[in-house]
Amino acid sequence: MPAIVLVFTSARIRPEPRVPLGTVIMITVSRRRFLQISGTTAGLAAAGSVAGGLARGGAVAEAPETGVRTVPTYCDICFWKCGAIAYVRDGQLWKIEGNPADPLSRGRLCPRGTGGVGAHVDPDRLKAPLVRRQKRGQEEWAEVTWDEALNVVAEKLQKIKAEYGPEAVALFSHGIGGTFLKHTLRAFGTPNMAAPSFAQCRGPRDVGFALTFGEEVGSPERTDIRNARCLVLIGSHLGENMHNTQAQEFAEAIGAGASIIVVDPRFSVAASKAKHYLPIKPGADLALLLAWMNVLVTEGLYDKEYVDAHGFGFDTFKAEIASSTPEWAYPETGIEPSVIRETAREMARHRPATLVHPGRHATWYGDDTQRSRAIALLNALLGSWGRKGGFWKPVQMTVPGYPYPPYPKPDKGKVDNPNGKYPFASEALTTGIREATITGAPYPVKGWMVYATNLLQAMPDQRETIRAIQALDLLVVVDVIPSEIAGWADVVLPETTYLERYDDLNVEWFREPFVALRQPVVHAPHAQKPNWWIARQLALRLGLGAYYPWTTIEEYLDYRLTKAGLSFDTLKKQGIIHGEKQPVFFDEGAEASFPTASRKIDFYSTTLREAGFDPVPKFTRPEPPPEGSFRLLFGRAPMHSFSRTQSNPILHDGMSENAVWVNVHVATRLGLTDGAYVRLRNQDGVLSARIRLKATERIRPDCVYMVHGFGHTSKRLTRALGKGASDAQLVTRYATDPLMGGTGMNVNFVTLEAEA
C-alpha cells in the first residue's frame, strides 16, 4: 500500500458552476482518482438514499424535491466536531464540507469527514430494531417494531431494579449523541456511567496534567500548534490521527517554517516533517523527558522569570531530576546524548512558542499519568502554558441547560472504583465496571447499556469483556453498525447517522466561544430513529415521564437558545453562532491562574506525595520483548475512525484493509516478504487474522505496528468482515496506572508466522 502523505490545500473543484464543491482532500490522490471517488460517491449517494427533502416538523415534502439544498450540521465520524455543510441535489445527499464559519473546521473537513455521505448511504448499517433469539454471540436475531424492543428493554431494566437496584444498570458511551441516555439513565437511579475515552484513551494524559497546572488539557485540545515556532510530537501522529484543526494547524507551523521534532519508534508521516527524528526505544518516553528537562535546568535555557513567577517546588524539583543526565538515558532510549542535548536547546531557542504535545492516546506501558505529567513539567519549563504558540485559556459561551427536576440519589456510590483504589480517576473506569460485572463487587452490575462505542474494540483483553458480558440478564447497544459488541446484545436499536438527526448543542470550550447544531439533512432510510427518541421513549415506559417535559428535541433546543438570547432559526440556517472574543493568553489578560494544592504549577506535588506516589515523576522500565518477539504498537489512520467506519463504502475504498509494519531487515531474516500474508501470535498464543506485512526502514527492529480497528468479524459487516487483522484481539495484558485506572496497552508483544 503506497503510504499517505498530507497535502493541505485550500484549492477548490467546483463540477457545476452554480455550486461550490469546496471540499479539500487531506491525502494526495490523482486528479483522475478524485474524480472516480467523487462519482462513487455520487452513486452511493442516489443509490442509498430517500427522495424528497425535509418540511418543517421533518415531514417529507409531497412533491419531489429538485435543485440543490445546503444543511449546516456539525460531523461525527470523529469526536471533533467539525462544522459542516451537507448538500442534498435533487433531493438525495450529494457531499460534505467545511463550514468556513467553523473555528473547527476552517471551512474544511478531512478525509473522514468528507466520506461522511458513506455513513448514510452504507448498506451494512443497522435498519430495524433486534432482540436476541439464540444464544449471546451467536449474531442471531428476530426484527421487531420499535414498541416490541423499547418495551423488551424496559421490562427487563425494572426486573433489574426490583431485584439489584438502579445501580445495578451500567452505560458505556461515547460522544454527545449518549447526552439523552446518560439523562435517561440518572433519572433512572444509576451513577454508572463510563466512555472508554478515558481509560483507554486520555485519562493519563488529564490527569498528569491536571496534577501539574490544576486543569486538564481538553478536548479539542488547547494547543496553539498554529503559532509554534518549536513542536515536539512524542508518539503523536498528527496527520494519521486526524483531528482536523490540530492537522490544519500543523501545516501553518510547518509552512511558516516551525521547528518539528519527532520521538517515535516508527517514521510517521509527522516524522517525514521533522529536523530532528529520534526512534526512540519504545517504553523509554519518560527517561527521554527527564533528560531533556536536565539539560534545560543545568543549562540554564529555562524561563526562570515565568518559573519563578508561577512555580512551586522547583528546587526540589531540580534536586530529584539532577542525576538524568542525557549519559544516563543514552542506553534507555537509544538516542545519543549529544542528540538530547541539541533537541533540548532547540526547544530552548523558540521558547516560550514551544509546544511539546500532550498526545491524545495516552495509555501505552502503566506508567502513564507520570509520563504526560513530566510532558506538562517540560512544558512549565519552557514557559508555555497560557502562551502564545503553547497552550492557550478555554473559553465557552454560556447556554443555560433545561430546567429537569433533580435525579434521584443513588443509595450505593459508584462501582467503578472502589475506597478510590486509584485516588485520582476524574472520570469513571470502563474497566472498573467490567471488573464488578464479573466479580459481583462491590456490588452486581446486571444490566448495560452501550451507544455509539465498541466495547470489543475499545477495552483491553476481550476475554474479560465477554466474561462480563455473560454475567449480564441485559445487554442493549444502540448504534449505527452491527458491530462486534452487537453481536453480543440482548437487543440492537439502530440509531440514525448524523445526518439525519438532531443532536444536543455543542458549547465547546474552544480558543473562541462559539454554539454548533447539528440537524437533520437527509431522512433515515429504514427503521433507525435518533437516540433523543430512543431515550425518551424508554424513560416514558420507565416511568419517568417527568424528566422528558418537552415532546420534540427541537422544543428543547429552541428552550436552552432562548434562554441564552439566541435564535434557535438563526442557527439553522448559519449551523454556528459566535460569542464574544475573549482573551486566551496570560499575556492578553486571561487569567493566570493554576487551581492545583500550592494555586501554582506543581513542579513538586504535594499532593502526589500524600497520597504515596512519587511526587517528582521517575523513570522505570518496561519488560523487554522476549527473545524472538516484538513489541505491538497500534495507531490510526487519516480515513478512518476507530472501528467504527471500515464498513463506510467511501473509507472502506480509500483503506480496505491494515498491515503490519516490521522492519526491513527484521523480515529478510524471517523469510518474509513485503506484500505477503502473515499472523501475529502474542505471548498468551492468540493467533490474529492474517495481515498483509510491510517490510520497511521505517520502524525499530524491536516492534511491528498496524493501525487499530481491522479485523472485524461481525458477520452482519459484510464489507469489513475479514479484512485485515484486530490488534485488539492480540491486547490480552494490560498494565494499569496506580494513579488513575488507565489501562496501559502496549505490553503485548508478538511474533509473526508466515501464512500458509
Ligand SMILES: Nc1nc2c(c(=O)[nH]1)N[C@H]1C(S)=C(S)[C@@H](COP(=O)(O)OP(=O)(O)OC[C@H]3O[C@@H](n4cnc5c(=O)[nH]c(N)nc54)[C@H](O)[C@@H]3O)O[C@H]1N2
Given for the second form:
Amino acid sequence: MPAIVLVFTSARIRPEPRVPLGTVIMITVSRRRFLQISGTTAGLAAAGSVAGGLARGGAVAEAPETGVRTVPTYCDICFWKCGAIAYVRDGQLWKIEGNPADPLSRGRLCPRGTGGVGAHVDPDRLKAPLVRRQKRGQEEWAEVTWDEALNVVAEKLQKIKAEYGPEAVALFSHGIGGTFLKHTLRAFGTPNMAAPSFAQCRGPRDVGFALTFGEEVGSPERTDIRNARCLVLIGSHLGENMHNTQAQEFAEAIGAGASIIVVDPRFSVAASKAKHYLPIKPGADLALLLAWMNVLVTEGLYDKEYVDAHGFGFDTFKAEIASSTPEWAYPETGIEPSVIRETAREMARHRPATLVHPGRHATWYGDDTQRSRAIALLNALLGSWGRKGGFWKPVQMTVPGYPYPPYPKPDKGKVDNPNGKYPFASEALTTGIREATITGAPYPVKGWMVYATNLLQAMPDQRETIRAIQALDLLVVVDVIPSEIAGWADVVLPETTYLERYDDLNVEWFREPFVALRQPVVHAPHAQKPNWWIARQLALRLGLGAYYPWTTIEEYLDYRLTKAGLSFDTLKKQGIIHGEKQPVFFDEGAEASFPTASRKIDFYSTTLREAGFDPVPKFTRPEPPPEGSFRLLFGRAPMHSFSRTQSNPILHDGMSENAVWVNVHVATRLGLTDGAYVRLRNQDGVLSARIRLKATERIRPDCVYMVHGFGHTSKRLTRALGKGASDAQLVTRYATDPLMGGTGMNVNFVTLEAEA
Ligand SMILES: Nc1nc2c(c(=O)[nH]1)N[C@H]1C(S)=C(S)[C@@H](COP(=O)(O)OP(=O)(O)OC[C@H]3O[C@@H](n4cnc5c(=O)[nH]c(N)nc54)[C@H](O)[C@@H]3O)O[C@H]1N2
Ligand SMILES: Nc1nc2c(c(=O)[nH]1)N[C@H]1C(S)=C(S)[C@@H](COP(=O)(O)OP(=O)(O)OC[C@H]3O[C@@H](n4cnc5c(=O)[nH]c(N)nc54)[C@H](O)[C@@H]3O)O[C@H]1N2
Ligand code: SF4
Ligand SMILES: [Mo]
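Switching forms now, from the form predicted alone to the form predicted in complex with the named molecule, please provide the structure.
Let us now look at the entire complex, which starts with that chain.
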C-alpha cells in the first residue's frame, strides 16, 4: 500500500490500529478491494431461511416447491435501489446477491442489502392490521381484518374532509413505495405531502447546487467518483455511509491512486484512506471552503477558461472572498494555513477531475444551503461540473406515466411553508406540516398518513412530534415492523416487505439510462399487503375508484412498459432493461446549460440578493459547546439503515448496539473507561439510554459521535429494544436554514454521566 500521509493539526488525534465498532466488514484486503461489498454475510443470510416461498399461500393448494429459482428485483433496505437477484431454495428465501446487469449494484450488494433476507424472516414483523384500544402511545391494539381497518381509516378521513377540507390530511412518506398512497391522497384533494429526505437530509445541498448551477445533485448523486483523480470528502463518510455504487467507486478511485482529502472532526473509515486528513472544528467547513477558494483565486490556480466561459459575477465573488485567507480561517477551523494551501494546490493539480463531494446528509448547522453553495462554487472553480472525474449530467429513459383523471385542485395552498417563509424550499417541509398541526395555522391539519418513515427517529425534537400527534384526529402508519411511530398510531397497516411485492418502476436518472423492476420473490408470511393494494382499497372506499382503472399492479406496469415499447416479460426475467447511452459530459457533447437566473454558473447570485440573502456565501461562527459539554455528532454504520434495520435478525447480529465515541484524553479526564456504559444528557436535560463508551484518539476532544438509529423504545421490537442510545432523542434543538427550512441538527450539546 502506498504511504498514507496524515495531516494532524490542532486536535490531538492519532489513527488507531483497531477497526471501529460497526465496521467489522471493512476488511483491508488491498487498496483496490478494501470495501468488502459482496457476499460477506452470505453465510448469515443462508441461516435465515424460513417458510414463505411463493409456492405457499396461493388460492389453490400446490405441491411444495423444490429446487432453486432466482428472481431479479431491486433492494429496499435503503433508498439506493440496487439491482439484486434473490435465490429461493425449496420454496424458502435463501440469499440475495447483486444483479451484474445493474449499474447501481454492479453485481454486488452492500452488507445491508445482503442482510435483506432478515427483513422477510424478522419474527417481530407486523402481521395483521391493528386498531388502537388504549391511549395513544401505549402500544395496545386489537387485531382486525383489512376490511375493518380500511373502513375505519376511510370513515375518519371523510369526517376530517367534511369538517376541515381535504387539505387537513397530510402524508409523510419516504421512498418509491409511497407512490400509490400519494396518488390516492392527491385524488382525495390534499397538496400536503413531505419526506424527511428534504428538510432533514439533502435539501440544503440540492438547493445550494441549484442556486449555483441551476440543477440539483439528485439521487443517485451525479458524482463521477470512479474517474476522480482527487476526491474531497467533507463529512461524507463513504465506507460507513454505504451507498453501494459510491462505496464501490470510492474503492476503485483509491485503487487507481486518486488523491483523497477528508475533512471530518472524526477519523472516519474514509479518513483512514486519505492522503490528507483535516480534523476540522465542527461547523467551520464554510470557513475552510472560503479559504480554499481564496487560495485558488489568489494563486491563479482555478480553471480560468471554464470560469470565463460559464461563470457569472466572478469579479464580485473574487472581491467578496479576498479577505477569507487561510490565516483568517485558521482560528475558525483549527486547520493550519500551510495545510489549507497545500490541499488547495492538490485539488488544482488534478482539475477538472477533482471532485469535491457535495455530501448528502447536509442538515448540520442551519447555514447549510450556503455551505453547500460554497461546495458548488469550489467545484465550479475547479471546472468539475459536467466534466469526467467531476459531475456527469444524468440521463433517463422515457417511460410514460399511467393516464389518470386530473386531480382536484385544492382550495388551500400547501400548509408547510406559509407565505413562502423559506423562499427556496423546493420540496415540502416535514417540520412545517408538524408546526401547522400543533398551531392550527395557517389552517388545521387533523389527519396524518405515515408511510415508511419513522418520524420519531427522523425528525428533530420528538417532543414536538408527540405534541402534533396528540392534536390529530387520526394517525395511520403503514410499516413493516412495530416502529416508534407505529407505536403512536390509531391504525397500523402492515405492509409486505420489498421481497414480497411489486412496486412502481424505477426509471432511474443515472449516467446510463435504465429501468428496473421490483417484483415478489416470496409470499408475505401473514396478512401483510403491498402498498399499491392498500392505496387502491382506500381509494375505492373514499369514492375515488375512477383514479384506479387498473385492478392489479401487473396491469399498471404492463401498460406503462408497453407504452414505452418495452416488454414486461423481459423485465421480469432480467430485472433491468438498459436504454441507449447518451453523452453525460460536456466534452462528449452533453449540453453545457445552466438554468440559473443568469443562465450561467452564479458565482454571484442575484436571486439570493433579491431575496435578501448573501449573494456570495459568508461564514458565521457556530455557537461553541459550553465548558464541560460536547457537541453531539452522528452518522452511519455499514450494517444498518437509519432506524429501520436494528430488529433485522441478520443485521442485528452484525451490529447489535451503538457506542458513543469520546476522545480518549477526555474519557481519562472524566474517569470513564472504554467499553463501560454511560448516559448522555443534553442541554435541555434530556437523558439518553445507556450506551457503551468508545474511548478513542479518533475524534476531536470537543465533540462526541454515535451511529444513528439505535435506542429503540417500541416494546414490540423485541430484539432492538433497549440496545444502545438514540441520537434523535437528544436532538431537541435544531437550527433552521433561513433559505429552505432545513433543520440543522448538529447543534446539540451533551455531558457524559457514568452508569452506576
Ligand atoms: N450504512 C448506511 N449508509 C447510508 C445510510 C444508512 O442509513 N446506512 N443512509 C444514507 C443516507 S439517506 C444519507 S443522507 C447518507 C448520510 O451520509 P453522509 O452524507 O456521508 O453523512 P453525514 O451524516 O452528513 O455525515 C456524517 C459524518 O460527518 C462528520 N461530521 C459531523 N459534523 C461535521 C462537521 O461539522 N464538519 C465535517 N466536515 N464533518 C462533520 C461525522 O463525523 C461523520 O463522519 O448516508 C447514506 N448511506
Ligand atoms: N437524529 C437524526 N435524525 C435524522 C438522521 C440522523 O442521522 N440523525 N438522518 C436523516 C436522514 S439523512 C434521513 S434520509 C431521514 C431518514 O428517515 P426515515 O426514512 O424515516 O428512516 P427510518 O428511521 O429508517 O424509518 C423508515 C421506516 O420505514 C419502515 N419501513 C422499512 N421498509 C418498509 C416497507 O417496505 N414498507 C413500509 N411501509 N415501511 C417500511 C421502517 O420500519 C421504519 O419505521 O432521517 C433523517 N433524520
Ligand atoms: S446501498 Fe445497500 S441497502 Fe441500499 S439499496 Fe443498495 S444494497 Fe440495498
Ligand atoms: Mo438521508
